[in-house]
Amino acid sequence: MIISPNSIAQLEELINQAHKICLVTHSNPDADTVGSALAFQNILNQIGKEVIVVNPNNIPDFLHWMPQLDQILIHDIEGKKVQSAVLQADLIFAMDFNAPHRAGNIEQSMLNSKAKKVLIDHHLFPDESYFDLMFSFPQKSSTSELLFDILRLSNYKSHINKVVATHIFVGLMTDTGSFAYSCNDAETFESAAELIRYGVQVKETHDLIYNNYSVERLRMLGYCIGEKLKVFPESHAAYISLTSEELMQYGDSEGLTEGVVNYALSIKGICFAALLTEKKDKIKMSFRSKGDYSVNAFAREHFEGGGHLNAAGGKSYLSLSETEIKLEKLIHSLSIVCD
């Protein structure tokens, strides 16, 4: 991956211009995009910079240790003012995502918006005709690294510190499942270690992310696997559904279902899983995926989704029961051969 000294030059040129900068995430945010989001505002408050952070809904609980989150605007809390923000922006950015849909309850307002923007982002298929600068790198294995590569390539460098080395570890270590998987290049492994060179406590923030479940989330992961997990063995497929109402149960807090389809994809000899969850107007679908077989083509066509060859999200307005069987057909006609 090469950036360019021309594009670190205009994104100075359009950082020391701006005098309202506005980092928008996207919706159901992971740590990938609150994490870069929040490393950069450091970054930019420390130069003097106005710098308003914005989401579309709320953060899942796992990250509410994070320093700085109380500083994010959410616009299912604070609509009016998150709509201000980004209209009142002369800089917007795009952190790990494509295009303003992805932004959900805040696209019209970026839509709207006559400020530059810049996109920062690890996805496939960017919206090129939306973007003044685009930063955009779908073999790097988080957008929380390709922000580190773009700092330590800028005038900024001096101006990572530990806060904002545990920003970017937190997104890079979760958007590779703990280095499981999308982090084959030896550039990720060495960003993690000279991040722990900055002062980020590994197993700490491990611990934080990954061991800070509450009973809940625990039960209803019991749950799923004891009674809603269903095997496609010779279609190499697993998936889970949860209702509403079994969300319900649990608490439905946000972040409750983070990961879960993992536990579909660890099953041996399964090289495709889902998660199915019914929200007020949809059906919200993950997906993952083993070797070649790309679920972000499979998310695109069936699913108006996409993501990542291994994981992507998409979305359903038929009910439940008939996002299943849909998933079902699609899922007996898959040509997967597992490594």
The other form holds:
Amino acid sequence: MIISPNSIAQLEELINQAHKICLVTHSNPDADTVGSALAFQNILNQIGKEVIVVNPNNIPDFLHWMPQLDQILIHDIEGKKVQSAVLQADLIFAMDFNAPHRAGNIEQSMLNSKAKKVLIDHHLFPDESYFDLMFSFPQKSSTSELLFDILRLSNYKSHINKVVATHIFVGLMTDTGSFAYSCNDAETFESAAELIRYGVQVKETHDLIYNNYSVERLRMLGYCIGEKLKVFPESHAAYISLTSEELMQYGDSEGLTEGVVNYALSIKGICFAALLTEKKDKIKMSFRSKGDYSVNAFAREHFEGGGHLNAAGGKSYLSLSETEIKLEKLIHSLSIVCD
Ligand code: 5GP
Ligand code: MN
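Got the form predicted alone; could you also share the form predicted together with guanosine-5'-monophosphate?
Zooming out: every chain and molecule, the one shown earlier first.
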């Protein structure tokens, strides 16, 4: 992957000129968006910049241990503060998302802002018209790994420390499902090795993310697999749906259903999986695939979404049962082959 020296110079110039910097994460923040934003905040603080990380909504419970997390401003909790942070910034970064609408309730402030805008992201099809400078690399495992590349090519390299490396490692590890997907090249593993040299504790970090669930989460997973999994073997597809009542039964905490869709995809012969969760105003949908089938294209075409080739999300404003009917019709008409 080639990041041009010219774009690094432009980035440094924008940062030099900026007094107030805002790092924005995407809605339903995951570990990659949060990890990359916190790592970058740490670096920018070290060079004396005033930096605020803003999140549209709550951070999943399994990330609550992350250093610096208490400094993040969450729009759902402190909307006015987030809006003024975005509007007062003279430099804004979109971390791990490709268009202002992906920042949910922060979108309007982003659109109203007069700041320079920089994208650091690995999703397909960035909104080129919005950004002044883009680091858009869809082939990268994670935005966190991309940020690590950028930092190492820049004058900020000497500021990388154990905390920064841990934030980056968390984003990289989770976006690849613990080095299983989106990392089929040596570069990602070389980055991981380098992060370990900065002091990342692999087992400890892994345990904090993957062996730190609530009992409710495990019982919810059992319920999903035992009672809610629908499998369509001829169509190579499977999905799970959860009503808001079912989510409430298990506490409906932030990030409760993170990773559940992968269990549907883990079945032999299944190459398309979906998870539908009933939210206040919409049905949230997660899609995963194996092989060449693009859930990014599927989500864009049918459910107002997008993402990556093998991992994407979308939404539906139909009822949950109507959304299931629409999804099942599509499943029957798709010609998914497991290659
Ligand atoms: P998840 O299923 O984990 O929520 O999302 C999977 C991937 O799809 C992530 O990379 C996420 O950023 C992206 N994604 C999720 N929901 C949406 C959506 O509504 N629109 C777009 N464009 N991308 C989404
Ligand atoms: Mn990501």
